[in-house]
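A single chain, nothing else alongside it, follows as structure tokens in the form predicted on its own.
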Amino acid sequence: MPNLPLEMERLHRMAADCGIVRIGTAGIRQLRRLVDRIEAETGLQFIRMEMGIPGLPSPDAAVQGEIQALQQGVGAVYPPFEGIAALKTEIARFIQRYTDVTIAPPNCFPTLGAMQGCYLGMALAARRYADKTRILFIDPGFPVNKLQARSLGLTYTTFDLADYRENKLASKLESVLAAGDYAAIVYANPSNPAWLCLSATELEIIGAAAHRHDLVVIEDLAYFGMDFRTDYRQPGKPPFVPTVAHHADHYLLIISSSKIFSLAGQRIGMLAISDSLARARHAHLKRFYPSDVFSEALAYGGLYAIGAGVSHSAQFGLLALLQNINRGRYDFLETVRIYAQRAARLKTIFRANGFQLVYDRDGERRLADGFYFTVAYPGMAGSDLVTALMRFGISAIALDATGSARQGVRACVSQIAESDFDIIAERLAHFQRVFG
């Protein structure tokens, strides 16, 4: 085991390794083949806290449904690229339970994972007409979306939330959209990494502005219910998980089943289309598409083209998880609960060694604890902590990547086990007395 900190010399050279020029400033990716080749030359073990990698084992139901959908021979024959008729109903039934929204199963998808529902989102939606083409990110969020918009040829906005909440949104919004170049709207809700978490009023701010300029909603939900200030966790009764979905005519729910089902591993999400939408036609999408119609393009002319379905096996896996839920039998948001109090003994041994709260209200209420937390450190930049704490054993990103205006770095409490609390405290005590 090194002395800690570890020598800047050699930091830099593993970087350099890696392909890295500024520790501070790498992608998500990059910093983990750093910490693996760190750890494999030097013995030292990480607190991994870069990658927001589900930490729990996969639900048993979706286990055995994968298993039993193998024996009987699925992994042999394609599988219907709109997805299953049974997992479509499943999807539609817990977005209904949940939400109280209703969208009929023709319109509700299984997808690559999240990742490629907002792909396919900002693509559909950036071709209904020649003359909108830009993406309206509503930050801080997930970077990997702007790295989407830029390789489907997009220009795209942004702004920190925490700026403009309640009815300084209206105001920023129409700001914004006033340009009247803008195809989407994208977030998350909660949010990836300052989890904040939009309240009814904004919500109907945001379906407001989007009716009047006629733009497409991506709702990012891959955190849904996990906002634990509220008891989301009785399906078909109040209180429902909050939506845009109440407020907008022209949306796209997308559901990711890494975080709350911890089904990162199987690539499979949902991806819902409001019914309105769905069965809008626009003639600019016959450029790109074999249908003007919006739900026809996204599942022939996207779905079918750049992945012709989710594994056949991960259908079956998600439906037989989706029944349970649906039916009661399956408590998800208890489950996933243990990230709440992972981050909020996390954030006690982060302040009480000299670090702040980047995001620590939530408009007018206390932050909730989910799996992400934003601290910084007095006189830090963001990418200058991310390459400090580097130096002691903990690996984390810069804001800046997410879109944050403000300095300090994301923490993911996902991967943290009982042993490692001890750990971080003593780390975190030894950085203080170096940096203090």
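Positions refer to the first chain, counted from 1. Here the structure is a predicted model, which means the values were calculated and not measured. Take the two forms, superpose them, and find the largest set of C-alpha atoms that agree within 1.5 Å; that set is the rigid core. Compared with the form predicted in complex with a further copy of the same chain:
- Once the rigid core is used as the reference frame, the Cα position of C18 differs between the two forms by 2 Å or more.
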Contents of the next structure:
Protein chains: 2
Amino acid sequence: MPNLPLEMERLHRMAADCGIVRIGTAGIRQLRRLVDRIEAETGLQFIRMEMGIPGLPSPDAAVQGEIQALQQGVGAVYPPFEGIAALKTEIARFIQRYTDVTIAPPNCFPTLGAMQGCYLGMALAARRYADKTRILFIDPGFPVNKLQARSLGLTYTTFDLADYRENKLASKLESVLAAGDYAAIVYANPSNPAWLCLSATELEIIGAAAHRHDLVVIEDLAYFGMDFRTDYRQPGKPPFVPTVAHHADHYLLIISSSKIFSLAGQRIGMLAISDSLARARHAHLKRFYPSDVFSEALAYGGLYAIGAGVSHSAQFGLLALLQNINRGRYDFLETVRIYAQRAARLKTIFRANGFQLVYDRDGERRLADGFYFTVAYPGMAGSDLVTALMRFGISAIALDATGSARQGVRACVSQIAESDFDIIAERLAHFQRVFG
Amino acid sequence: MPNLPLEMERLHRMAADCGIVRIGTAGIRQLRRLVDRIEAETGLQFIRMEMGIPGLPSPDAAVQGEIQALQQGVGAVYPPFEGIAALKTEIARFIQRYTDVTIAPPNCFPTLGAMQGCYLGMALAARRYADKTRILFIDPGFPVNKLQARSLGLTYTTFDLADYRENKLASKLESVLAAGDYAAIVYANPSNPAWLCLSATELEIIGAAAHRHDLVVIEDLAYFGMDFRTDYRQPGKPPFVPTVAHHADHYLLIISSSKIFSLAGQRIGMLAISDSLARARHAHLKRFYPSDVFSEALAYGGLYAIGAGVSHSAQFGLLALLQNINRGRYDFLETVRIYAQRAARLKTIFRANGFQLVYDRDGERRLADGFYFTVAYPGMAGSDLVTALMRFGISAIALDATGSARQGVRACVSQIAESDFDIIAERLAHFQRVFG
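Beyond the form predicted on its own, can we have the form predicted in complex with a further copy of the same chain?
Next comes the full complex, this chain leading.
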């Protein structure tokens, strides 16, 4: 166990050994490798807040449902690539029970993680018209969505939501979208990394702008219902989880099961296409797909053509879980609530030691506690803060990569154990003594 | 149970109810729906030879390996998107043991079925250069690969291998590739639907042409080793499974586990990139991907960006199976040999009743018996034959959709049970009496 802080030279030498030139701007996977290296070489045990990995076991219903399906032999049989019928029904029911939005089961699909849903959604949205191929990302956001746009040959524009809250959002959207070449608006709610939550007014503004400019809204609900300021735990009863679906006609809801259901390993997400978008016809789609109908083009030219569906047994696992959730037998939000409790405690510890929250308000309201939070240290650039924290055995990523113009780091609470809080408090107090 | 043949009017009425205008050219999924419909309405039980579905249970090692991994909790944890290290090693070993070709484990990936490997392979190959974006498909082939090319915005050309065997293949390739805008050659060996198997000379010709024109060879080995004319059952000992890898430098091997391992349900295939292609750098890749190195662009901009890897538990299932196979504890080729036995018997029955094989020779050699075979009835177009067979309770698909200029149907043997042979013989004898 080394003396803290780690010496800069030593840190840089280990970074160089991992192929990292500048620690503060290293990719998340490079950082992870560096942390592993430091732990192995020095014996220092890190407080790991860099990765957005779920920290809970998968629900029993999902695991047992999948095992049972395997025992019954589904592994030998091609799954329907559009999803097994019962699963499509339960996805629709899940959305209905928690958002009060109705989407027909044929328009609900299991996908290879939420990522495949977003990839295909952008592809389809941007191929409806020859001259509308740009994506608008509302940042800060998940960097991989930009990687997806790039791999599809699409261009994109971004702005930071925090600078355009409530009614300011309307004029900002109008000024951006006036260019006329946009295909889709993409954002997450709650957002990664800032944990900003859009208000009903903001969702209405987005829906109206999308309608006016004939855009598809792609809403990433990776943290569905995890704005714990409101209690969304009762399926079928208000309050319902906010979504643009209440305010838009052409939208895709993309619901990851990685965090809310702790099913990251099985790569099975949910994609729901609004009924009106599903049946929309666009002649230009036929240049790329076997159908001009949005949902058919997505299913046959996307889900089928890329991989012929997703794991048969995982579909049964998710089915079993949703059956429990939709019937009130399993409260997924109660389970993941622990992330919010951790975030609240961690924010207090960071603030008590000279740190400030970077994103801290949704308009008038204090930001929700959730899976991520963002902190800065006065006078320190985000990338320098990554390096400085690392010298104290704490890993996090700089906000730069997420489309944020603000200085600071994203901290993920998922891997924090009860025994870690005291260690963090001690290390941050030490940090403050050193950096003043 | 109706009198056979089914009346034309009745058949057409049921087809119309399924949204099918012309039975002979209906897609495979539409046909399937029609057959289900006829069975339900008439009580007639079909001999189903339309779908290429494996007809065997998954090997125990794969199922138990996956169940064990689920019990150990891998469902909650993101898999490495490039594949778990042990699996990469076993994929490389499998290729080594059965083909005598060495590919480094980092260049071996699990994919969302073989289809994702082919999709990404074409994308990457066609993005190496701005002006080389056309795919050459050697037909007859799997229609979905063309769907993939289309969804990637790529153009393609095809020709029928049966018309250009052995040395004729060299001049044909030369005349086609002279256009200079090709990115890749795609073919399956053995092929679906014709079950043509390329000779060593032909593979050498393909490898040399690809080298001369700087193309990527994408070799679909969905039926790896299933040319049962040669005994490839001993891992690590000759004879080795033929592959272009013996004759080319820039190639992708795409090995589906659906048929050879009866794992169609789990959507886990294998992709191996030749070491020299893996490290090839192309500046143009950076327009689409975060790296100009072929394998890194494919991994980060493809496997990661589209779905962040494939099912964690399925990776462990495939790993357990490959460990058994590579150590000689499980003989996958012995298991799937039953398909060849069925094909031989079925060919005899069809020929005894006036049918002819459409594709029947690899040069001097009789075609191998395998998963598919192709038959025609004298004077009858392929699409008419589909309809006529259907009236006798036998379903198959027309060759037209597969890039074949020949008239006939593809029959898949996988769903045929021992009790079916007599029924088929009887129905085909009846067929011959009616059609003469």
